[in-house]
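Form predicted on its own, single chain, as structure tokens, below.
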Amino acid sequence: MVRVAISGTGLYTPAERISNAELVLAYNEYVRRHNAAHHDAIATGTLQPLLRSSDEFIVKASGIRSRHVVCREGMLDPEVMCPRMPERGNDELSLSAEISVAAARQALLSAHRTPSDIDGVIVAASILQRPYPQIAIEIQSALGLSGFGFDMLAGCSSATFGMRAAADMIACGHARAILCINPEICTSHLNLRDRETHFIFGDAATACVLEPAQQADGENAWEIVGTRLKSVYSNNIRNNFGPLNRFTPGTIGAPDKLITQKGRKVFKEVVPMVAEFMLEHLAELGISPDALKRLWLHQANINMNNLIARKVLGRDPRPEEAPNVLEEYGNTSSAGCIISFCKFSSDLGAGDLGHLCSFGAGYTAGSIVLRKLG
């Protein structure tokens, strides 16, 4: 089998913020409206007032302070909640298409490779904007390519689970290289409404070159050591949204059309769970945790990737040993690991063993253990 490498990165970060402060004016803006509208049921006691958010609250929930947006406008409007821009037309490049775009030029100049080098796309994300035309092949088209482009789903797990796809194919010899990009507009599924989730979400885009490693020369090459996929059927984060909706009109604005999540269940499931499956994996691989220089894992909580990388480790992880970007991009589904890789990697030294986890919705979880070439 061929040794593969993931030989360049890229990531698009969008140019908008929203800061925290920014979020939760607007949420208890809302939260007043609907308190006042209110006034008679709640005083009767047959409704609950909705309860305000608070920036304090956000970071010691999560440890996130702001993220990127793709759109701000009606974001922050307490009659709207929700991003608004143009529906661009069946002629234009679409949006999750033009992010991944930026994403995968900067992998291409990373790996140091061109689109005639590349036979593959797979676009993996939590939540893709159509169904068809597959946004890949979408991409494929723009970045001139030839070969084949598909699109999957595997919720905040979906660039490890396309990665190991990736990985496999090259292996077997159906492709030379393979582009593995991570549109991530999750505030299109984000419910700002919801005190227990409005403040989670944030959009990115990340790429990979995937190819052999005997011929990966990029600056930041690193050899696929071993893969593990996960999976554990769970509604503790669920999103009803899709066509079938419409044999259902009623329902069609109702709050499970978003995502709606248990935090506190998922929190107490997922952590065991991925603390042992990496654990697990590692013993599979005949490596000791102790060996690791690095663990980027899926930014969904700062206190859920501390605990995992505390019973990973067997200790408390330095800062540089399991570096996090929730303070800025906040939760950005299956990019977030990646994004954790592109931005903490480089400084690592030829030989340095790193593992890249992801885990969320579905339950999914994956890991790709990784050793620096040079």
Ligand code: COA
Given for the second form:
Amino acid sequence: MVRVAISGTGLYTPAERISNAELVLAYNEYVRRHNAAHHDAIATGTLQPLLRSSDEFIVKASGIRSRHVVCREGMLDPEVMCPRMPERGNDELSLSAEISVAAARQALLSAHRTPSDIDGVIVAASILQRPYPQIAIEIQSALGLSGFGFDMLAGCSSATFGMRAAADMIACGHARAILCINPEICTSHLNLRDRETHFIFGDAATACVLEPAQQADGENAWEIVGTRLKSVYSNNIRNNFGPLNRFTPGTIGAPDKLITQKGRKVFKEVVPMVAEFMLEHLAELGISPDALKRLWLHQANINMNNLIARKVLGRDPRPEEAPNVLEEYGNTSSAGCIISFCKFSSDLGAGDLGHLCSFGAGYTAGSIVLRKLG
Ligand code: COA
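Form predicted on its own done, so how does the form predicted together with coenzyme A (COA) look?
The next block holds the full complex; its first chain is the one shown before.
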């Protein structure tokens, strides 16, 4: 089997940003207006008043201080509470393809590759702008790539699931190199009127070039030592948005057609599942957790990440061992662990080992153990 490497990475960070203070101000104004409009029902006890959100709670519960977004317009308007952007024509590049192409171009540059070196594009994300034509094929066209492209969905583990598929294809000789791209426009399915989740998600796109390790010549190339995937059905993170919604017009736009989650349950169930999964994968590869120089974890929540890192390492991680980008980006779904990898991997030396791990809706978990090439 051919050994496979991540030979280059790219990150698109939207220029617009929203701080917790701005988000909370808009949410609390929405709450004030809602409670005022329903004053009588609240007074008679037939309706519970909505409760206010707070920056202090968000930072303590999640570690998030701000998030980048593809479109601020509308998000902070208490009457709208949703991004607002004109629809693009069929002959224009879609927003998903636009942010993907920006990340992909960086990944190609860092891998020292041109589009003619790439045989395939895999777009993997937690939600996609449309079912067809596939975003991956639109990106293929925008970059001038031949070969093939397809889209896949695997919740917050989409990046690792996509890379596993790409690595297997390259190892079997089905492609010379594949671009794996994660356009995560999480604000498209975020409910800004929901106190439990309104602060969690942000937008970003990431891209990785995968190719045989033998030919990888990017400055920050990492051999894939092993990959492992896991899924366990759970309704605790759910989004009922989909084409069958039109069969029941009365529920179109209901809150369950956006992200809903039972955060406490997710926390309690996913932390032990992921720590055990990572440790099992390391044991299977004959690698001791002590040998890991870095953990690039899914950027879900600071407390969740610290707990998983502690369980895997058997001690508290030093900040540089399990870097977080939550403060600036929030949870960017599948892009999160790749953002961490993009920003915090080039300082390590040849032969160093690191562990990339995603987890989230499904539930899904994806583990990729990496060794830096020299
Ligand atoms: N502002 C202020 N207070 C809030 C609030 C907000 N936005 N949201 C909830 N609270 C309050 C609750 O009402 C509750 O108050 P009470 O103790 O008086 O009843 C208290 O804060 C604790 O609420 P809880 O929901 O138990 O908070 P938590 O500590 O579990 O944190 C999450 C909530 C969502 C941050 C946390 O559960 C989490 O991150 N879970 C993982 C989910 C995740 O990351 N999923 C992504 C995919 S992996």
